[in-house]
Each structure stands twice: as C-alpha cells, then as structure tokens.
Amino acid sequence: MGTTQLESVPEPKYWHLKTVLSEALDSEFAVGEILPNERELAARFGVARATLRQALEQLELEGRLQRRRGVGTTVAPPRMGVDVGTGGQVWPGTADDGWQPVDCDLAQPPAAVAEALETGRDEPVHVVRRSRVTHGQTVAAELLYVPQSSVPELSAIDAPSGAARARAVLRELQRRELESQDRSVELGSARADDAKELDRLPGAPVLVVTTRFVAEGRTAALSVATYRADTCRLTFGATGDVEIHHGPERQAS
C-alpha cells in the first residue's frame, strides 16, 4: 500500500478522503477484507482520526463498508436489489428464488399477522424461517406464515421438523393456484432476534418487505422479510423478483 497525502481541496477534507478511500477499496481490497485500524489509515492519508471517522461513516452509509461486532470494519458486498415490482407473481420456495429454508414451527402468530391471515388469534400456523445469503453473509431473514388450512395435505410423518419440514410446507403451498400477491416496503429497526441473525446491532436500520399471497380469494400466506439496509437497495422492475447485483452500482436507489 502506497502513501497518499491530501492537499488543500475546495470541498470538505473528509468528503475528499471518502472519494480517495472509495478508490482504494475498488483497487486494493476484496469483499469481506478487514481494513487497517484507524491509526494506520490516518497516518497513510495524512489526516486526523476525526476526519477519517467522518469519511468511514459516510462510506458505511453508502453501503461500501460494514462495521462488524468483534471483527472490525470490512469491505461490504454489492448491494442486493430488492425488486418491488408488481409482476412475476409466484409462490415462495421456487427453485431460483434465492432463499434457503432454515426451520419450521407450528406457532401462534402475532396479532397483526393473524388478522391478515383471517385466522383465530389463538390458532397456530406454520412459521417457515428462511435466510438469504450473498458472499457468505446473511443479508435477509424471512418469516413466512402459512395457515394450516392452506396446506391441508401436509403430513407430519414425512417431514416432522427443521428445514425438511419447511420445504414440505413450501411444496404443499405451491400446489395451490396463486391468484395474486401484493407487497409493501417500510424502513424499520432490527429486533434483537433479527439483529443476531443479520450480524447487526439491535435497532440498526432494516428494510421490511411484507408480501401477501392470495389464493381462492383469501390470504394463503404472509411473508415478512427483513433486509439489511446497508446491503440492499430498492428497484422497481416489472418482474417482482429479488436480484443480486454484482456490478459497480452501490448507491441506494
């Protein structure tokens, strides 16, 4: 690594440093690589540590860097495009949807979910847990709520628990004819369980994508997917799919 001294520039020094650091990330570091400590970086670029921190914070906001507990500051992977288009209606669990089944339980859903599913508040539903991984890092976690009436042929004998049970629920759900689906997106804060799975601090910003799947005029399933806000950006294509963007685009749309 060479040494780059910052001369007098018309823009704030931290902003110019951010540009220089961004170029260094592209040319000298790989995704997931840990950056040198603040003292080394400040010495390399000839700036105060306060200026360096401002530049690093800006790069983190732009999704170029991630601060990981117990690890340090690492180079972030390209942002995942979360497509909120209206087309491409398909049941969850198709071969190329990018989600990995993790577990499945029969549990009582939150009151708001029970209302959306039109089930009794005390009626247990299948809760399928899935995760989305890119560059070896979990960037999204999903809870898919499926009423027992949506998968009446499901057998507890064939797949009693775990990821196999999750796949069985998804297979049975796909036997039904999907009439429509609608999706909403909101900015939220990571709950303790989401934060742990996504390797974020509780309260970190997340994108919450809620998708309602309709069959025979009723809500047959409800998905609540939580995406890391620092690794995702919204897109508005017509396919309705979620795509991984590996190109140079890193700014939030």
Second form
There are 2 protein chains.
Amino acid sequence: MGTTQLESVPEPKYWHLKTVLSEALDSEFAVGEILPNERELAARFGVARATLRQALEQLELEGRLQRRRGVGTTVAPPRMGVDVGTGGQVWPGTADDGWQPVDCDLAQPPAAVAEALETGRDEPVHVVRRSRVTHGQTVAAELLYVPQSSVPELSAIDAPSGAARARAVLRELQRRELESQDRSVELGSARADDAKELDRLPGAPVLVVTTRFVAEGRTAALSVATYRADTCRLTFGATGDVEIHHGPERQAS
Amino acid sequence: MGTTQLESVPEPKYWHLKTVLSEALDSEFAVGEILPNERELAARFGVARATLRQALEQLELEGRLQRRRGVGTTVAPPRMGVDVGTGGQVWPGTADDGWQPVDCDLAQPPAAVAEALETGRDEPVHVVRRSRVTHGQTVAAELLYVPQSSVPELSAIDAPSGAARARAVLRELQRRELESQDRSVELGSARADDAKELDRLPGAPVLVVTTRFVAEGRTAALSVATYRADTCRLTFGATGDVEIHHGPERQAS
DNA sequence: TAGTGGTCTAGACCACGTT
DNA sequence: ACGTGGTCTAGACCACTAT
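Starting from the form predicted alone above, please write out the structure of the form predicted in complex with the DNA.
Time for the whole complex; same chain goes first.
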C-alpha cells in the first residue's frame, strides 16, 4: 500500500504538541522571551485552547515555561540548584543559608504534626514561619514546629510574636545538642498561604521537605518546608552545580 | 443587611470541590474503596465533568487518589517511604535495596549526561537499566550511565547485553573506590518508557533523583532514577517511618 | 459489550497586570 | 481599557479493563 503509517499509534495531541514546543524552545527561543499568547498558539497548531494548555501545563511542570496571569508565558531559565541539608546535621537558623525568620506564634499544630512531635493533642507549640530567598526569589516557605518543652528557657516577655520572637525561639533551640535529623521529600500542592508567599497560584506543585530534629532521644522540632517545584532542583551533598538539563539555552536580549 | 457573604472571595469551584472531597475521603471512605464514577460525581456536585476532573487531578497529585482507565478511581493508601541514599556512600547494587538489574547496552548518552560524565560527545557509555520494587510495586525506574573507562576490565565476552551484563557492569564498578557522591531531586514528568514500567500514563509526575558517583576525582557513574511521585515519599537518613499525613485512614473491607 | 477514565472541542466569562 | 492566563461548561469520541 502507498499509505504512510499515520497515527497507527494514536499519540495524544497534547503529547505531540509538547514535544514540538519543547524542541522549539530549545532552538528558537531565548530564556525570558515571551511566547505568543495561548489563543494564537492554539490557532497556529490547529487545536483547541484547552489542548494547547494541557501541553503548556506539562512544560511548566518540567520547569521549561513560566506562566503568569495578565502577563503571558515566558521561557523559564534552568532550574536553580537549592542546597538542602547543608553540612548534614545542624539546627535551623545556624548557617547563613538564605532562610529569613518571618514571624512566630503559639498555636495548636495539625494532628499529624502533633503525633510526630509526641506532644499532647491539644498542646500548643511554637510555630516559626520562615522564608528562603535565593537569587532574589522566594523559593521556599517553611513552618517550623517547636514544642514548648524544647525551648524551656524562652522568656515570654522578649516578644509576644513577630520576627523577633522567631529569632528568639531559634536561638534557644540552638543551645541544645542535636543528636540526629532525618528528612523526607514528597510532591504536594501549595496551600493558599504558601502559594501567595511563593508568588504562585494555590495548588501549584511544590516539593515538601520534612525534617525531624532529634535531641535527647525526642523529636525536638519538626520543619515542613515547601519549595517551588517549577523553579527548584533540591541538591544534597557537597556541590550543587551538576547540571542535568535539556538542550541549548540562550539569554533574552 | 440580611445577605450572607456569598462568594465575596470567589474561590475556584475545583478548589472548593477538592477540599470537600478531601474531607469526605478522610471521614467516609476506606483505603482501596472505589469512588463513584466521574460523571456521577460531577452530577452530584452540580459541576461539569472537566471541573470535577481538575479536583481529582490535584488529589491524585497529592497521593490521595489513584485513577485507572477502565477501572475507576480508588482511595490511595498513604505514601510509602522509600529510602534513598542508604548508608550514605555506596556504589549502586551493593546493598539489597530492592533494585533489580533489567538490562544493559552500549549507547550514546544524552548531551547533558555526556557533559556531566566528562566523556567525549559521541563516545558510547554503558547504560544499565534497573527497576526498584518495594512492597510488590515498581516504584522507580533508573538509567545508570557508566563510561567505559570506569569499568576497564569488563570483558566483552561475558554477555553482550541483558541482565547478566548489567550485573557484570555493577560488579566491576564496585571494585573501584568510591570517593563521594552527590544527589539532587527535582520534579519531572515520566517519559513514555518509564511510564510503562511504572504502570502510569506518559507525563505522570515523577521525582527525578540524579546521583553522581565520584571516584579518583572523576565522575565514574551517573544515575538518573525516576520515582512515582504519587505513591512515594523519598526518605533520607536513618529511619524512614516518619508519617506526616492527613487525617484518619481506614482499611477497605 | 458495558463501563471507566483519557482526550478533545468551541465556545463563554472571570481575575489580574499593564498601559 | 485591553490583553493575558485561569476557570468553567456541555457536549463528543476514544482507549482500556472487566465481564
């Protein structure tokens, strides 16, 4: 037969689109460049806008694109390597690692956190909020849960709340001896408050890094940090400059 | 005024839906239970099917649901903790960690990999494929790139390819002294082949763990492992049984 | 063959940032 | 005010799994 094998394996349109766009990004666009808008791209490829969006969503998930409402779709720079677990075993706030205390108050933690901290169900704990800024961008938001028993000498008079109190809690925590820590990473979606801090929409994909700090045989603190999954590559160990990435990258003029 | 504050902050429908469903999952459904189908759920909530699907997608991303074409939507068990980086610094294949060699052949690596390996552009390297099985489920697929210079004594006669050769490459690799290794984690989407191995659709969200093995000052091997993001929580360090999770969970009868 | 989730369409309106 | 991406609808058909 003279027929070429058309769609004998019906690859989804959005998948094929994604491939085509991905190659175009490598060869025809520079980092920071603005793509044509969705309606035009859809028309150009002869698909419905929803289908085009499905392809764009995937590319954004992979960190190739950045979309902003009211602005447009731009070509994203390669993901930045963000070091997690500097030097292995240190209390939070010890190193100058880009974490900035935001505020702190006393609140009842979620049930799952209370369980990990081995505190009573209704016992309030210190909740320290911090945000991490790298290369001028907020890449992570953290909630650090510290049981009152972990910082017994904290004076309530110092500051009732706010960044000053956050620093005080961290300072008291660092006076204890850190036995060990363990960490886990999983995929999540940004809660409304985290999303705002990270300059993303609610539900945006994030990498949730949970760290448990152990001192004197007990969980002395629990950190839940949410990193922007689109722009961050979490690195562990010495050098964080390994670049495993797609093709050529140029800079927008 | 007698008006209640209706939608003064117009929260998206799918977002609200997600919240409602999430609570229902906690209180009214058991792990493994099958939800009503999408058309019925959409009708029940009075939304279009696409909107309902947007909520389900998010819940699946968070590991709360599992959807299978032709079958239905089921309540997912809590994510399993998968240890990454057992004992810190060991060659792949040393520990009994659930990794199984699949096959191996000589191929030209992607440009980015060749760069990290510091091999010549067109120089073929050993590509070992392995898959990791935990609790009876394939949770990860790996491509391990090993330059020929890292396993100089590998005899070509042993086996031309296949699992036997994969084991041979690993064995030779383990004879060298491992200096250090560094690792990074980022979000990706499954390529077609990985997706098949992981029993997911192409484009499914995965956690990509890249490990660089250093021996004699050079990158002796590079591992790119893709983990199912929906079912896995990657753990680092001693105990991997910290459970930071949502509400109550029951078991399906 | 029946029922499920996956893909796709062609519209509409809304929220947001810029001008 | 305008243009962007974000949300939503009401359909249609397809691919897969189980019976």
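Note that the coordinates shown come from a computational prediction; the quantities given were computed from them, not determined experimentally. Positions refer to the first chain, counted from 1. So that the term is clear: the rigid core is the largest set of C-alpha atoms that superpose within 1.5 Å between two forms.
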| item | value |
| --- | --- |
| After fitting the core, Thr73 CA displacement of 2 Å or more between these two forms | yes |
| Rigid-core frame, C-alpha of Glu186, shift of 2 angstroms or more between these two forms | no |
| Did Leu61 shift 2 Å or more between these two forms, C-alpha, core superposed | yes |
